[in-house]
Structures are given as C-alpha cells and as structure tokens.
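Take a look at this single chain, the form predicted alone, given in structure tokens.
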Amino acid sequence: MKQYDICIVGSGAGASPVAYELSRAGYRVLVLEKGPYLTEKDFTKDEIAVSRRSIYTPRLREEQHVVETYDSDGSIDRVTAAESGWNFWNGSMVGGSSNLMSGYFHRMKPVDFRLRSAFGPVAGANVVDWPISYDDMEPYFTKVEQLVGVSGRVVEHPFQERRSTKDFPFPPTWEQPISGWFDTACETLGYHSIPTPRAVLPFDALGRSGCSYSNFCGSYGCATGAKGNARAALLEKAKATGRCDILPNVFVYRLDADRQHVTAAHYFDADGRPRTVTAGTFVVAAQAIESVRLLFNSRNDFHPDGLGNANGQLGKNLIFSAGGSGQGRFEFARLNERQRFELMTRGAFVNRSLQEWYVYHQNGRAVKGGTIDFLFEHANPVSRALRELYDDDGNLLWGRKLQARLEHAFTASRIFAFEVFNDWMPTDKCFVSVDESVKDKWGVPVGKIRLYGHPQDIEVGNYLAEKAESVLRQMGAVEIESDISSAPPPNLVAGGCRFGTDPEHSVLDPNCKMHGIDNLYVSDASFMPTGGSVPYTWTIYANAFRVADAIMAALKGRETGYNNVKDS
C-alpha cells in the first residue's frame, strides 16, 4: 500500500511546483484533480467544442455557484450559475487552467509588494503590503523562467523590474509584422514598446515540442506542448520520478483535522464512492474560489467556522484582475500592398506590451497603474461573425447586408486588440463564502461570490484604456472602441487566503501555512492580497515554488512513510 507524505489538493500552477519539488527531493507526493487527465493528442482547435460547449467546464446543471451583486440601492441581487449562465470554471483538468492560458507572463514590480507604504490608503478599500518583497520572490520568478519556459527580450524601460539573470532563457517567439508598426508609433509617441514575455517554448526544448503557430492559443488547450501549462511542464517529470501519484477525476469535498493538524482528505472517486487519504502533509490549490468552499466545507468541533477561519478572514478580500478590453480596425482599403501582405501574416504573435504607466501622476499624486497587452483578436471564427450581427446603429442584420458586412470582416479588415490589467481593490464588499441552499451533484454545499467593483479599478482602467487607443490611432487604426467595466474575469481570480504575519487579519502566514494549523498549506492564488497590475500565472507559480521550499525546509528531519487510500 503506497504511503503519501504530501497529499495535494489540484493540480494547476499553484499545486505543480510542489508536487515536483516534494517528489524530485524524495518524499510521496499524490495530487488530487477533479478533472480528466488530458494530454497533447487531446486538444483540438474545434472553436464549437471548446469556446461555444465549453467542455473544460463543468456542466452548471451539475457544478455552479450562487453569485450576489449589487443593485444601485445598496440591495443584493442573488442568483444561480445554473439559472444565469455566469460560470467561474475555468480549466477544469490535470494542469487546471494554465492549459489555457494565453501564456502573457509579466513579473510582479517591487511596487506590487508595498501598495500600502508607496499610495497610502484608498477609502473603502483594504490595501496593505506583502509580507515578503520583490527580492524574497526574484530567484523563484527566474526558476519559473527556466522550468516552465518563459521567451521573450528583455529591454530597458521606465518600470524594467530588478533581474538576477540578464536576458530570458528562450528567445521570443516568431512576432507578427504588426509588431514593427506597433514598435514605430510607440517611437512617435515617446512611449516604451515592450516584447511581451510568454510562457510559450518558441522551439523544442524541455522535453517539449515547440510552438506550431496555430494561431489558437488562449482558451485551447496545447497541442504542442510548447506552452508552459502545469501538466506538460511540471507534473509529468514530477510523476517522471515514481513518486508522484496523479489521480483525475476526484473530488475532494472535505479535510479532517483536529485542532492544531489536518489528518485526512474525503473524496469521491471516478466512480462516485467515497474515499479516504492521509498524508503527513496536505497542500491546498483547487482555485481560489473552490479552495476557500473547501476549508468552509471542513468546519468541524475544532473549527467550527471553517479550517483557517478563527478570525472570520476565510473568503475575504476576494480580487480579480480590473481593467478591460478595446480594440481598433485597420482597413485593408487604406494600406499598400506589402501592409496588407504583413497584416494577414497568420500564426505568429503580436507580442508587444505597455508598461509606462505603471505608476503615474495625476492630479498632484501618485496612482498605480498598470500593463497593456496587443494582440489580434482572437481566430475563433464564430464569435467573429456573431460581432458583425449587428449595424452601427444597432440593428439586427440579415441576408445580403449580412453577407457583405462578414466578407469585409474576414476579407477586408483586421482587428487590432488591447487588454488592460490593473489592481482590483480589495474590500469588504467582494468575497467568497458557501451557500448551504445549494448544492452539487455530490450533495455538497456551492461557492458563494458576493462581486464588487471599487470606483479606482475603473477610473485606472480608462486612463491606461485611453493611452492604448491613443497608440491604436498613431497606427491608422480606425472605429477605435474600448470596454472598461468591473465586470471580473474569471480566469483571473485571487484573494479569499490572504497571507500575512498578523492572525487577526490573515488566513495564511507568510510562508502560506495556516495559522494555527501545522501541516497545511494553501499554494493557488487565494494567498495575494493585491494582485499587482499583470496576469496572476507567473507569480502562483512563483510562488508556489517558494512554498514547496517552505514546506521542504519543515519536514527537514522529520520521518516520512505516511498513510494510505482507503474506503471511507
């Protein structure tokens, strides 16, 4: 019978780096995922299939949550996944989300890690520091760089973030031409064009194919290889060494513990029946909205609130990445002939990033602002038509109208995108708990997400929105548009497991262990109490790196052998 030193809950970037640190340094590690194990020869570029079906998601009928927002009165607007449609699943598979990902990989400034001592309090809103700085994070940053495969070029810009290595270890990607014109208007305009790192291998390397330039790559899982997912990348060197189990498709929905140690985890299995495992060890990354369920789900004698909720910090400070999304067109009609030529270059990646206005002024103080990502819009054909539905003043369109308006579309014009990614305050007002109305396909309690938007998220949001269309217009771009809400993205959630050295206020010490609990971890985004202004990716992975080196450091001299899996 096996026995586990580290049982680990998920299998995405903040659960990989543990399970291949903890196996690679000799103990038992088994990973616990509620998704199929899917590999390469998985993954088709079927847009019906996988953005229109959504079959890395959970069925809403089966698996939801309840989500609450605010009316204009102050008043709580209450309703079902299953009834609305607003699904938070994102990536539900060995490797979790990071399968797909599009691979933007910024790192965290030092700034990120001092919100509070560099912009002092935002009313409303609960900003503090990190426990730990940029210079605590840096080695792990470079190991992701060079384990998952980070390429890209390092150039010098106003907000460059202190390295210990000079340049990536992979060279960029093959860039689209439009990166040279892109690179010309931000010249014009007296901005830094940036090479956008990417977690995407530009050729075969690591034990993986390199990048074949299908052009579908954010929202598709990776035929490839190429991009730095936590399966391909981590977990299956990690069960290269024998000692890492992975088992799909079971549901962990409950942790054991007494008052001071987790002692085991209840899950049901492929076949639905209830199981058990022990472990010395347990690390929990099942997302940050599901990670938190879980520890409310575990309330016992002892933790009569939830695992990591003495304090009533469990759920709080939920955050997303703010910001949003524009766009411009660039009319076949007003090029040349080699212009039109570059712009229907296909596959390769835009590759092009804003940060100069990471910190800027405004109104006699300093603001924290954020990164702009460009890239073509996506190459799912159907939701590129579904766009062209309608006229400028709105109306429904049919027949030869139709017709046309998709043939310039597809034919005659190319979009030209941006993404804005800025701070998403915490508050009291947004957080995750569990509504016991509600329940899964298992019988178990769903997560609850109560949303809320701080106004700052916004006003940062246009400003940075505005500086993109004004680099989209230098280009010739024309029917610019940009969409700044608070709506949250899914895919980028944090918070809910804050990490911090005062109990009263945090779930999490630094090292991400729970207070008051000696042998569990909490290693998926829920620990960032900022998000800092970039996608999360790089730094759960960063991260997570860290707590396997806490982790490793704890069980130093401690005999490992745990126990087993059994029936309940």
Contents of the next structure:
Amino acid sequence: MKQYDICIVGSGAGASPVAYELSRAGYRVLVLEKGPYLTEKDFTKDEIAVSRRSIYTPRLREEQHVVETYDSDGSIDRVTAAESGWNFWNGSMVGGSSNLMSGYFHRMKPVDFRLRSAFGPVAGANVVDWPISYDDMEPYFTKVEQLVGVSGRVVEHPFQERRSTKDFPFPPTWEQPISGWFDTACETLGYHSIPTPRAVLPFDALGRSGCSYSNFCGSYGCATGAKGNARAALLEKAKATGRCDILPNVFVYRLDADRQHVTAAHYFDADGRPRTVTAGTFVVAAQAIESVRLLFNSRNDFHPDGLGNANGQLGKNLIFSAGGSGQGRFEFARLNERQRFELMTRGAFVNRSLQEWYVYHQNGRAVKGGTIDFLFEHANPVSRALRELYDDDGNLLWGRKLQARLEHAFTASRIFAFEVFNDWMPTDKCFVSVDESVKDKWGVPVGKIRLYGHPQDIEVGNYLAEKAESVLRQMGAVEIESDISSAPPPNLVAGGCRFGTDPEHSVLDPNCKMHGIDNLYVSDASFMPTGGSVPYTWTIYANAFRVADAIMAALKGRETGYNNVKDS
Amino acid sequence: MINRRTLLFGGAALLLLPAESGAEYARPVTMHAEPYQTIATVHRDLFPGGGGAPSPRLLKAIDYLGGVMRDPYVDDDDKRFLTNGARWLNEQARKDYGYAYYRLPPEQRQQVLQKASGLVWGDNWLWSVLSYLFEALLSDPVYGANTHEAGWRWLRYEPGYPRPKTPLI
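Other form of same protein, the form predicted together with the partner chain, not the form predicted alone:
First the chain shown before, then all remaining chains and molecules of the complex.
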C-alpha cells in the first residue's frame, strides 16, 4: 500500500514545483490530475483536433461552468457554458495549461507587489498590496529561469526590474527578421524595444530537446520538450526520484477536514470508481476557478461554507488579465523583394515587447499601465481564413471575391499582431462560487463565474493599444486595428483564494497555507490579490517554488504522515 | 469550437449517424439526402474553385461534412443548425421560385443566398457552412479532405510538424 506525505490536486505550473522540490527532498508525493498523461510523442500540429475541436479541454456537455454577467440595467444574466459555448477550461492533461502556453515570460515588477501603496485606492475596486515584496519573490523567479528554462536577453529600459543574475541562462530563440524592423521603428519613436523572455529552450538543455521552430507554439503541445511546461520541465524529474507518483484521469471532488486539518481527498478514478487518499499535507492547484470550486464542494460541519470561507472570502476577487489584442497587415505590394522574403520567414520568433508604459502619467496622476507583446498572427490556417469572411463593410463574402481575398491574405500579405496585458481590477462584482443546480458528469456541482470588468481596465488597455498601434504604423503596416474589452481571457485567470496577513480579508496566509487549517496549501494562481501587468505563468511557477520551501520548513522536525489509497 | 450561431435551433430531426470508432473522418455521404444535396450545392456557390483554387468536389467537402455530422466533438446544436439551415434555405427557395434550392438555376440560387445572408439565421448558417468548408480546404489530409494538399498548395501554406498520422477525433 502506497504511503504519501504530500497529496497535490492538479499538475500544472502551480503544482509541479511542489512535487519537484518535495520529492527531491525525500518526501513521498502523489499528484492527482484530471486529464490524461500526454507526452511529446502525442503532440502534433493538428488544427482540427487542437483548435477547432478543443480536444485538450472537457466536453461542455460533460463538464462546464455557469457564467453570470451584468446587463446594462445591473441585472444578472445567467447562462450555462453548454448553452453558450463559453469555455473556461484550459489544458486538461498532466502539466495542465502550461503545455499549451506561448511561454511569454515576464517577471512581475516591484510596483506590482504594492499597487495600493503606489497608486492609492481605486473606486469600486479591492486593490491591496501583496503581503510579500518583489525581493521575496526574486530568488524564485531566478530559480524558474534555471530549472524551467527561460531564454532571453536583458536590456536596459525604464522598468527593468532588479535581477540577482546578470542575464538569462539561455540566449534568445532564433528571431524573425521583422524583429529588426520593430527595433528600428521603436528607435525612431524613442521607445525601448525589449527582447521577450520565453520559456522555450533554444537548444538541447536541462535533459530536454531544443525548439524545432515548427511555427506552432501557443495552443499546441510541444513535440520536442523545448517549451517549459510543467510535465517536461519538472514532473518527469520528480517522477524520476521514485518518490513521486502521478495519477492521470482522476477527478478530485472533495476534501475531508476536521477543524484544523485536511484528512483525505476523495476522487473518481479513471473507471469512475470513488477512491480516497490520505496524506500529511495537501496542496490544491487545480487552476483558480476549479480550486475554489473544490474548496466550496468540501464544506462540512466544521466548515459549513466551504474550506477557507469562515470569513466569506473564498472565491472573491477573481481576476483575469485585462487588455486585448490588435493587429496590422503588411502588404507585399508596399515591400521590396528582400522585405517580402524577410516577412515570410517562418518558424522563428518575433520575441519583442514594450513595457515603456508600465507606469505612465495622465492628467497629473500616475497610472499603472502594462506590457505589450508583439507576434505574428497564429499559423492556424482555418482560423486565418475565417478572418477573411467579411468585407470592410461587414458583408459576408463568397464566390470569386472570397477566393481572391483568401489568396491575397495568405500569399500577398501577413498580419503582425500585439497583445496588451494590464491589471484586471479585483472587485466585489467578479467572483467564483458553485451552482448546486448544475452538475458535471460525476454529479458534482459546477463552478459559477460572475464576470465584471472595471472601467479602468478598459481605459488603460486602450491607452496601451494606441501606443502599440503607433509602432505598427511606424513599421509600415496598414489596416491597423485593436480590440480592447472586458471580455475575460479564460487562460489568464487568477484570484479567488487571495493571500494576506489578515484572515478577515484573505483565504491564505503569506505562505499560501489556508488560514486556520494547518496542512492545506493552495499554490496555483488563485493566491494572487492582483495580477500584475504580465502573463501569469512565471509568477505561478515562482510562487509555487516559494510555497514548496514553506511546506518543507513546516515539515522539518515533524513526523511524516501515514497515508494510503483505498476504495471508499 | 468557436462559432457565431445564435439561438436558431428548430426542432427538425438531426441528420446524424452514430460515431464509429476507427472509421475515416470523411467518407462518401448519401447524396440523395436533401440536406447533403443542398449543402453540396451551396458549397459550389460559395466556393466555386478555379483560378488555382480547388473545387469543393476535389476537396471532398461534402464527405468531410458527413464526418462533422458524426463527430462527437461537434455540439449537437451545431449539427442540428446545419441541417435546419439547409431546410430553411430550401423553404426560402420554394417560396420565391417554387423549387428546392439545389433545383434552381445559378442566378436564382445567388438571389436566395443574398436574401439569406441578410437574415440573422442565414448569415450565421452561411458562416457555419463556410467554416467547415474551410476545414475541408485547410485541414491535414489525414481527415480525408484537402485532397493532395490542394488547399495548402493553392494558398502556399506550409503545415506545422509533426503532422498527425491519424485523426485525433
């Protein structure tokens, strides 16, 4: 009978550092993952399966969410995902959605840890300082660079954060010639072009293969292991210790707890049979929405409103990455032969960002801005073709006109795009709970997501998008447009288990241990009170390494628990 | 999948066959079934081919649509909408010209398409038909369409590697 010291729910960026560190330190670790165990050999560039049919996420008829939004009159509009097609799932597999990330890795900056102190309160928002500082997190950002593998090149710019190492451990991946165009345009405009750090290995290292430059990265699993996903980078190494077991295809639906301890996790195995596992310490890292759902669904006599919800804070302050995207088109007709050749070079990365307006001044006050990443439009051909279906007046095209438009789009032009990342203000109006009336295929109540975007999110996003558009114009792009909205990106979700020093206003303590429960940690993005103005994954990885240290410190001198897996 | 369908799902019976494990995705459909006759005609009208572009027939677009109808990853509402839309298009054609869409001459079919595209259901349905036609045009040939990579060659598209050896769905 297996015995475990640590039981981790989930296997992504928030889970894998804990499994890695604890197993290497001699502890026995069990990882429970709802999705399958896929490896490099399983990943192909199949747009139909991956993007059009979303095979890496659950079918909405079987597992879904309830989504609530505010109508203009303030009333609540409620819809199930199965009805609306609104999909809040990310990668359901060992390694989680880190398998499918693009790997844009920016560190949060010192100011992100003290938004309230730096900018003051925002009306209608629950902005707070983090209970830790950038200096507390810096060693862990560095650890991620080295263990997960981050490639890049440090350049001086107004918002370059302090580093304990001079440069990244890996040089940038092969870069597209348009990166030079971008640099020139920025120089003309007086902006500081930044090489985008990527969680992609440019060559074989860390026991993994380097990038094959297949031209498909975001949304796709990596067939070489170059992408720093949680499985390839950390879990395989944890497994190799012989002290980490990974169970795929199992769904954890409830935690048992007495007043101060979690005592067991209940899950359905791959055959749908209920099972139970006990362990000395439990870690929940099932992605922000699902972690909160599990904690609500674990309510019992000791915790009648859910684990960690004694003060009504569970699920509150759900955040996403605010911002949006934009694009411009480079027309062959406006380019010389060399430029056309450079533009159509495929496989290489653009690897350019701007953080010029991470903090900017407007109307006499300092405003928290954000990050703009630049890239080519995704290589998915069906998606690209569908963007050409309507003419400039919004009329559906067909026949020879449609064929001509497609041919032009694919063979005589190329779209250059950007993504804006700014803070999503945490508010009382955006949160997660469960909906007892809607059950998943196991009969478990599903998560209910209430969505609300603060007006400041849009204002800042638009400001940044205008700056991004100015670069595209300078580069010579045409048909420039952007789309900034309060629509939440489901792959950039955080909050719901805010960490802090005051149990009245947070779910977790500064080590991400649940207030009032001695052996339960939450190590995914749900701990984040604010999200910073960068994609979350690097921060999730770094914080999970920090949580692993906290767990090991707590376990030192403590007898390890006795555990077993048995039929219920 | 991403789509623009709205709430226009009538009660018509579904043109569905049970999914068969291991079967090819696109395989010949029964063309005398009215929805397939109609949609195959719509394919030709929306995307005639020529000038280097492959025809829907070469792409096996209608056989691919048969695969969509059997695809467990495609929502039943989407499948129902495809067949209902074909029925509504024929109703419109019969009302305006006395015959089903696929029995009309090309000029009248274009008139029906124009009228349909101005309606919410019609715009959404045509978008849906075109989205699966684009899948037949640009999917990996392992799915049985995009014959001889004709769609990729026309648009000078280079696929990503590794390519799928079998359909994953």
